[in-house]
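One chain follows as structure tokens, the form predicted alone.
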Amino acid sequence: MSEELTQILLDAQSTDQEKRNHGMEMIKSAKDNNLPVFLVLLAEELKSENKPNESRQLAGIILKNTFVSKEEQKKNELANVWCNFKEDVRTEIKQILVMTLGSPNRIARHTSAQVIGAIGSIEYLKDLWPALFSDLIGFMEQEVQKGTENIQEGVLTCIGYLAEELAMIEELPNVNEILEVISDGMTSENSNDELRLSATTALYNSLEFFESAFGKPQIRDHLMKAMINAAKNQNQKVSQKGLECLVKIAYVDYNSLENFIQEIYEITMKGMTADNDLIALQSVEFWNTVCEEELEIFEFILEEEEDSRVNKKYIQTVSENLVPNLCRLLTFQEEFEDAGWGVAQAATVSLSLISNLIENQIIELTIQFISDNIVHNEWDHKEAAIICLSSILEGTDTDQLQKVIDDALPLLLDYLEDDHEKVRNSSAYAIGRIFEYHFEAVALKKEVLENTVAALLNSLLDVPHVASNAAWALNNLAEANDYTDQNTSPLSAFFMPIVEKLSIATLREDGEKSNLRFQAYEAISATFLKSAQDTLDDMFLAVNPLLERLEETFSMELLSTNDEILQSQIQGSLCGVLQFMAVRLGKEIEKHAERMINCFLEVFKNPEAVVHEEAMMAIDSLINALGTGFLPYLEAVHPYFIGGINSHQQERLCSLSTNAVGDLFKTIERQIPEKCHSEYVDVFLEAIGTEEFEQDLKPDMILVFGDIALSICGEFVPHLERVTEMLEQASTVEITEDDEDSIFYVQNLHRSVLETYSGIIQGLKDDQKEKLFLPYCQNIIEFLVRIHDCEQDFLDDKMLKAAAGLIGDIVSILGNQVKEAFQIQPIQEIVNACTHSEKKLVYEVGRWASSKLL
């Protein structure tokens, strides 16, 4: 069978289609007939030194892939298949694989290490191989004594794979033992480059597990020196992996860098000049990670949150020499298609991060590079200068950059017509960044703004990548030009040309490339949303063409998946644009309302959930725009609201439908038919009580009951008992886990209960039925006491305001019937806390509630 299996495995890799098909069929048959026996044979094939590399490697790959899947559910199923094998079968396979770790054949030992990584992690997590790491290390030590040359490298490679597979657990056992083996492999004089690489890779994969060990200075310093020595190694693969370790340690334990930062600085500065792009890339990535850590520490300080890290301001210290090196790396661009993430891209990110850290200081460090290169004859230097300018726009002040922008903008406009596509593309992007962060630098200069808009509109005719960035720049221009409450704006004169040219861009046959069509629609939406009052008449005229375009999508010929995707993208974008038009036009949109509703309901026939979300948001905007004018369309839309609320597998659609129904009751009030509001009450109660619904959706669902009660007033009485029963249950939910998500959820839930109680009593009062609320006051008092007794952080301003608001509502409406019951100390203290809030609205609610308790 051994020779037969070898031939089958070779056939499965044959260039001859017939042989390959036969080999694959035989493998499938063997797996189906007796999987355990077949896996033992595969392990033996992998171990056999007299077999070809091709059959040995494929044997290991089949063995590994039998228990590996990217899908979590499938992965668990495969893990159970392995665990259900008889113990003697699992033991035999593991023994063979462990023995193969010492194979003189590198392919065999590395493949075996991968297989052990797969099945070893399964057994470790199932507690079937608790001594996994001790067994591997013990076996290695025995084989070393026997003189097995490659066993250290094989076991360290295996530990690396295991650490990667076990990334979800917090800490590995035998940390010191594993660290000693890794450290020995990295630093021993007897180690060769292959062993050093395996040891360094193992350290990289397992660094997170050793976080506690870094609290011990001796171990930390020893490992830092080992990583630094690896980064300095003459072997480029070892050096790269050592640098990767330093990048990761900057993230895992920023504090560990302190005693070694100068040496790391020297290594990375040298690395940035290396011929090997991967070494240069990791040298830049180290400083990117340091930047990100220092920005995060700074944010923690601003928010007055605790942080074990101390900001050593390494970037501030090294920026004078680091920034010029990064600028030089910007010229390392590929001329044609983007080659993915590389040195130039990493340097771009680094400059942007540094700009946020050292702010205006970066201008002085980059201005010479920008000035020298932005007029360079070579495209790569020209583009590097443009990218450098783009990178320093965030974090710097407009008044400090005004001259730089004044000098650069005319060149950028010229470069939108440059012969080189990358220069045109970067110029459009840079202009977009100027609008995003320094709109004031160009807004008040009419001629400059006019020239800029004209140049960007012309660029919408360029290749998709450039046109998409031009549309993005116009989007940023609109976003920065928020004049919705003003009669006119600097952009009013360009309103129609911008909308018309962007609309033409959405119709381009190559519009799907570089996200051009989507970006153009986004720019149209922003232009509509932010424009001044003097553009509304022109905006109204644009509704009809957009509706025509949406109606055309319903008859699109769908011959392929790409056609279906295109239809969904266009429908979603058009719904988004029409949504913003309804927001801006308000009641004026009523002339198009029926046609818009018909279009949105037609969109719901598209099976794509994302399109349903856009249609629901557009319908919600119509509700708010039309008010009671939406009532004629309620019967047609009602089933889609119910369907959206019930779509627990589509969380965002459920949330949007919930919000739309809330807005419906706020705007139409008592004119909603009784049958409808009864159905909404039923569907929300059912959803709240169903575990299938994401819990984060439930606070907003609860709030809708307050909207309903305020809207229908006394007609809410038939629902009162069921709804208050649900509110009482929700009020007893406690924080079960000490994490931010759990605390945030319970806060939202309890606040929604408080606000809903307020809505109910106010609604009952409007029909003089407030006495029906009396039986629920005792539960509310107990709820308020529980809130009072919570941790101080739980009682934020929003919670205090909701609680004081409810207290004031109940006491002001029910008066002496409840006042004494609400004058207990915990409730008084909640109200008093409101009166000491720095937020005006919270303070005013507290004062009002306090006056009612007197």
Given for the second form:
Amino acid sequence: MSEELTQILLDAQSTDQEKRNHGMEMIKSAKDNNLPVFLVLLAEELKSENKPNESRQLAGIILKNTFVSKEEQKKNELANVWCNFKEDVRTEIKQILVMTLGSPNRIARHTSAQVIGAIGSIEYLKDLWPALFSDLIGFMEQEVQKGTENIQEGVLTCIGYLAEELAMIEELPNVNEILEVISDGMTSENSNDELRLSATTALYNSLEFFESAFGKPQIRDHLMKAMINAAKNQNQKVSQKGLECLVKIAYVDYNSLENFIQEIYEITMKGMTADNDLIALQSVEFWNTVCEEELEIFEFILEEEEDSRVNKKYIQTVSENLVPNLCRLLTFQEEFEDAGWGVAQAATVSLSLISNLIENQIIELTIQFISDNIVHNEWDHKEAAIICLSSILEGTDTDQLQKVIDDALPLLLDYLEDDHEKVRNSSAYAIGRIFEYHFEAVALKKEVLENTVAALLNSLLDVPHVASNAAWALNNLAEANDYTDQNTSPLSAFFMPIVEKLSIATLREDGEKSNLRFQAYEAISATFLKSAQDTLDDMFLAVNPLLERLEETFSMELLSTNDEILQSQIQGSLCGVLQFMAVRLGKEIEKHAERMINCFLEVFKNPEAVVHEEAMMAIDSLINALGTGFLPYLEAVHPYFIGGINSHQQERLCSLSTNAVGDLFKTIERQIPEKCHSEYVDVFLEAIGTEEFEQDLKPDMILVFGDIALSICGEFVPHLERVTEMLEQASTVEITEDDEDSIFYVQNLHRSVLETYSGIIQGLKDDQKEKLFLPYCQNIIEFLVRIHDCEQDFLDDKMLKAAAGLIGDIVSILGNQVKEAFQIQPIQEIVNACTHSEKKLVYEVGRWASSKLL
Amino acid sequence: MSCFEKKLKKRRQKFKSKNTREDRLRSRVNLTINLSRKLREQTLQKKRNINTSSDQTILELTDEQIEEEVQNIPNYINKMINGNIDEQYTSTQRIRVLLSIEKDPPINEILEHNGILTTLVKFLDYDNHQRLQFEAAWSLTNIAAGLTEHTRMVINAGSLPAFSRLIISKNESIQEQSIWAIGNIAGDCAEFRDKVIENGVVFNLINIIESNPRIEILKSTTWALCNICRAKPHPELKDPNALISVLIGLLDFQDIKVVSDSCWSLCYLADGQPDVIEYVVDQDICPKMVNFLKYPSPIINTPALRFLGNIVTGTDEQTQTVLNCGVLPILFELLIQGNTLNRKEVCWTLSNICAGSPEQIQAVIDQKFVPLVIEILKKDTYAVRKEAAWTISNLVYMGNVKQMIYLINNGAIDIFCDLLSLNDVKILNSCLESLTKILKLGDFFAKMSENQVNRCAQKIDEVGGIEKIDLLYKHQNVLLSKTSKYILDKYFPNYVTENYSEEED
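Could I see the form predicted together with the partner chain next, after the form predicted alone?
Entire complex below, previous chain first.
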């Protein structure tokens, strides 16, 4: 029997197709036949020292894969299969596996460790093996006594796997014990490289669990030293793992670096010059992590959040030596794009992080490298200089960079036609970044701008990779400044050429590569959205061809999933472009309105849900552009509004539909048919009362009632009772959990209630029905008092404004009937707080409300 | 994926990053929704008609006019400093008009000119040109009503001595304007309030009240005094009793706003100040305040309640004075019918009465508060429950044996065990102390009973209290942990604590 199994396992890995199929089939039928027995046999196979490595390893892997899946749900099912085995079966398999951890055969040990990693974590999470770690450690100690040589390495490898599997839980049991075993494995004199590697890996995987242990200086220093020694180890694998630990500890506990930063600095500087790329990479990653931590600390300080970290400004201290090293690493790039994450990429990110930290200082540290290399004969040096330039744009001031950009830009424009694709690509990217961060450095010089735009338009014909970056650069150019209020702008002259060339780029056959089509459409959108008034006539002429394109998508041949994706993407992009055109053209768009509506409704037939969001936004923009001119289309669109509001599974569509209906009422006063009122009131009330809807959607839904009331005035009376009942309920919702999300939600909810009451009373007043509002005043006063009693953070400017607004509305409309009731301290204090706000609008409302209360 | 791995992944995406489809969609969604918010904002603002002020002395300027006027600021300021008296008057008026624009007055554009504030302050002394004096006072009031920084600049320009003098000006417009200025400055923060006091303002405000002024002047004066009394730390007054006497006098006034502001002022002054409490009790105002509790609007009953609450934080005798006014039945009504704020205040007041003598506690019990407070603890809002929790734990902690038995029979143990789930260290501590006291009593009775069983301990067990105490044992607060341990060790020796890690030190 046992020989047969071995043969099957060997067959399953045979190069002979027939043998392999046979082997696989046998394995499958054995699994189906009697899984528990088969698994025990597999475990035995793994354990047997006289079997070949191949069959032992495969036995272990089959065993493991029986219970492992990447999908969460599947993973749970498989875990249950294991847990439903009888206890004696589980115990037998586990015993065999644990025994194998001490095998003299490395493959067997490691495979067994991996299997226990899978099974052990399942059992631990289901509370079937609570003593998992102490069992393993106990077994190890017992075997060490017996003199089993490899047991330490086996058990540590196993702990490494377990820690990885258990990463999602908060804490491990017996942390101190585990830590001791790991540190022993890393530092003991009897250690060999393999043992060190497994111990260091175990430490890396479990580092988060030792946060509390790091609170004790003695343990922390001991561990830090162990990691540093590992990083210094001659064995490259141990050294790399040691460096990885240091990268991770910088993230897990920045404070613990303090006593060791000098030593780590030396190790990583040396590491960056190492032949081994992986060691160089980790050396860079260490400083990346420090950068990210220091940036975050800085942000926390700005936002006055609590932080246990103390900013030691290591980057500031080391940048003088670090930056030149990183620049040098930029030349270690691969020949082709998308080569993956390597040392040059890491150094690029590093430079941009550092520029955020040390700001203008980075210029003098990089300027030499850039000017030496940007005219270099070798493409890799040239490209490194370009990348370096684009990495230092984020944290620096335009006036400081003016000269650098003046010198570099003509070269970049030349390089857009370089022989090397990567140089062209990076140049386009760099120009895009310059527009993003230092638009003024280019825009003020007419000739420079002209040359740059011309070169970029030319690059739209380049390979997709480069063309995509050129389109992105044009997008950034358009977005850099909002000219909508101005008659003309420096970009007006290029408006037509830019739109035309981008439009041609969207039609390229290879447009889906490198997201070229998407970027080109985005650039068109941005150009439309921000351009000056003198472009509007040309923009109007572009509506027709773009609409035609959208119409064409409806008859696209859909032969494959790819075609369907393509259709959705084009429809989405065109909806976006048309949305912005409606925003810009306003009433002018009316001539195309019917066709546009028909198109957008057609888009709703696309089964891909995301494009419905685009279509809904486009429709919304038409509502705002047309005002009452939208009424003829309401009947056709109405079902889609209702459907959108009800789509609780598609949160964003729901939110956008809610928004659109709100806009509908805001722009069209009193003319919306009465039967629509009740339908919207019903559908929103229903949704607000239903748990399936994400709670964050509800404040906006509530606000729509205010829009409706303001629009239909006295006709709102039939809905008054039901809506105010809902508002009263919403006003009593309390913060139940002390987390930001729940506070944010209640805050939004309460603010919506206030604003909606304002809409209702203002609407009623327009038809002289304000008296009907009187019965709600007492509840509103209590609500205001509750709000007043909340924490300071809760009562932010927006809330104050909504509250004071409502107070002013009620007191000015209902006058002496209610005035005295509102002249109470908490309400006065709300209004007073508004008048102390630094925000203009809040202050205004506060002053106004306060004058009404006198 | 662990947090660390996510971070690494995010870092990798940063390389040559451009906006993704999702980024774009999201930004378009935000744009769409923000446009709607703006539209809603505009509609409401339009309805509110905020731009057209009811104050007819404010000239209405169109946007173009404002722009033109802003251009003229340097010119006006130059004339204010160097021109003749007529030019000074018209220019100051122009500046005041600009400062009175409700929407975004150009304060910064005006303040960037050196000497503008000192000039305005100088005009405050022009007793012979009262129209100019008035315009200057108005301008300074508007500047002081801006940001704290602006207020500070107005003070630093030396305006306080002048305003302090002008609040007793014979010209009522100037007087009222100056009172507003003083009120705004004092209301900004304690630091400015103290500066106001240093300039002898309080004495002058008292003089105004005693001069029997017009109702409008009286209203703004009490408002300004209320602002002076409000901020903490307490104002240091030369003669607090003079102010208090005046305020007490105002309690009989017929205007509700004046009464309310005086009430609040007294409240603020008495808050935690034994001397003040002693003085006001001696002035025999408790009956009046208790009477105010019956006033049907919070504008009066809330400050009265807060005031009485402050008094009962004093000595047992002072508390007794309040009780003698028949306050308990009224508090009982307020607790049933009052709004949230008042319910909270009532509970706070009760908790302080319950920290008094056994007789006072008995009075609370006799008024049948206990079932009502327990009801509140079950279902009221958190803020009210918190105060109610203090009431009930003070009752147990200060009560005698008979009172404790009454409480236990009325469900006190259930309630304390319930409260152990709250997240407020102070309340938790007092609950544990109360439970300890109850358990001690239980022990006492156990020794006299046949089976020697501590029935209180039994009850705590029944309602799941032990597990909660055990949880508190693991609380990071040392006192909580110690008290819990004491209770567990002493009264529940058989209970085994769960999963407690070895790190006891």
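The term rigid core refers to the maximal set of C-alpha atoms that superpose within 1.5 Å between the two forms. These numbers were taken from a predicted model, which means no experiment stands behind them. Positions refer to the first chain, counted from 1.
Once the rigid core is used as the reference frame, the Cα position of residue 118 differs between the two forms by 2 Å or more. Fitting the two forms on the rigid core leaves the C-alpha of residue 621 displaced by under 2 angstroms between the two forms.
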